[in-house]
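Presented below, as structure tokens, is a lone chain in the form predicted alone.
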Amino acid sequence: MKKILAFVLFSSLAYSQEAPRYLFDELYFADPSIHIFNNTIYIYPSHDIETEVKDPTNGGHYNMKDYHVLSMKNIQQEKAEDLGIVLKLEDIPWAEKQLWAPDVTEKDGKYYLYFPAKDKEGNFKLGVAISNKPEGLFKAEKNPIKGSYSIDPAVFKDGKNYYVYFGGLDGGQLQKYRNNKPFGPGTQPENNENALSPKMALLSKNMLEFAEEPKDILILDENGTPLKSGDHDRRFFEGVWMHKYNNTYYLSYSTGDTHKLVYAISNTPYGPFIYQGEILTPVVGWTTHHSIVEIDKKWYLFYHDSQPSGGKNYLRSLKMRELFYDENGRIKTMEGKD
């Protein structure tokens, strides 16, 4: 096992701070991935729509069909600007439905949009689309990433390396795989067994492939024991994000059925990671897919909830608020329902 941080941090209790704000009113967007390109804040979300799919089993009512890009000139801008559709489902040769949470990164002047979608056999794969501009348009590759599966890609640049983190349970199909191969029963481990882990892989130099077999990201408790499947308050469900603060790697994710946003830390991007505590208590709605970004020497949490739609889980709205660390690098817990 790789050497891990010798200290354990626990988040402080929730505390009062400036109220969050919604970033867009005209359409429903969720799962915001935030990046700064050319001194502009770009938001890469999924696009929630009213859908003819009424069965919520395995997230079927999250029936997204395109991706938009939003932008802000600065963090003080009250509302984000919608730059329009940058990729449509019908323009992705291998995909059949459900364009879920994406992410974008830049390398050598090109912009790479990583996204999940179900293929013609109903299996989630990860795809790539490329643009010469951060605002798109993006052109999808003809095939998904070889060996990819599940959902929620998040790309993290560390030095010259680019890593993709991914995975999601239930509708995200992560439980259908073990050791990167289909798992016959397609079930989650028993409550007393180790929880399923998010996955990660180094990306190839051309940014279109895995440069290695995807690896499990081990999340440990304060005693160095892997989190268990039945530990719903702490174990991974979906929506992984990676950021770095004071040379420490922060892995954050949604716990799913307990609706919490939590985090763990490591001194390497591969982990293992030590669980720390909550970033955000439950919001109105389902999971809290998010991103954490430094802008003008302050840190911000971007996420979503379903409050403007009256609690419809599949019609979510983008929010943001400032995020704070204490003197030991602990993220201060925020209240999800405001």
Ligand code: FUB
Second form
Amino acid sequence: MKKILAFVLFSSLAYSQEAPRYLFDELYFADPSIHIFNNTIYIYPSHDIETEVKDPTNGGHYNMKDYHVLSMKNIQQEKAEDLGIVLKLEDIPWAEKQLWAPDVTEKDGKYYLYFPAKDKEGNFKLGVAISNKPEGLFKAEKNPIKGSYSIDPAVFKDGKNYYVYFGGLDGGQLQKYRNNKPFGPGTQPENNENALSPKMALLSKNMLEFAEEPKDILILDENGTPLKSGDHDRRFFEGVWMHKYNNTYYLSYSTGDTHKLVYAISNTPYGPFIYQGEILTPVVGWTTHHSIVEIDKKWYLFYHDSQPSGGKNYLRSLKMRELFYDENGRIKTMEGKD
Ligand code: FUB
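Shown: the form predicted alone; wanted: the form predicted together with beta-L-arabinofuranose:
Then the entire complex follows, led off by the chain already shown.
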């Protein structure tokens, strides 16, 4: 009897941990990048706002103008605390609009906020802003990172190396480049050609530049064939994130127009990566964007959806839930509409 009771109690606890929850109700935030600094959980999101811009093709309705930082003392804290605005569009000398998905990393006691924004010519570039504290304020560099383009920078520290992963299709402009150079036609490859890859580069010692030419990250199917451009269920679209679990590198990303979060694995941070499967089925809303982090020996998925705004794609709310691996390191698929 005792055993049965213990099992029932354990199952209900396990279930409640799995259930997703919203992290903040007063403002719309999206694209959460999570990091633990000084025993505190910090959330670095985009800040969604109402806008007059109607531009679903180019994503102009994601018209964000500042960044906030949120924090949680621990994972049990029901709601995150908003620590306020830490960087404004008007304080970034080179940027004109659209402060999209950011990320932050720490090196030698300094905190580096990486973010995409459109410059005055309408091209997305990646910028850096620096602070002495994880909660900001952050001060932007005068110019974007030399040679940068597209969106969604995610920084991953591996040993002493810091790598930035980036890229996003359509509104994110990745299709306008090939081999790190502007590509005249600005189109994606044909359906039967290899899909465009997310990019990655080692960061320089001062964290302000690429230390190498950005490289393509190859994502292969189970037969070792690169995913094709027409494979919308599996090919990379945007919102890349990297984490390491049991010495394996997990590259996860959004499939964009099929609205899934999926992942691929490799033995190196440069890949090639082998496609594995879905992490999250489509959420309410067009975009899906996430980070995966270990906190107190458990793994969590942080993401967003548009349920609280009644399905407005550009007004998104932060969510989180526990994430589970099976004994072979495969991530258990979760329901986005939960
Ligand atoms: O938040 C604006 C854009 O929407 C992000 O950069 C993409 O990843 C998508 O979530």
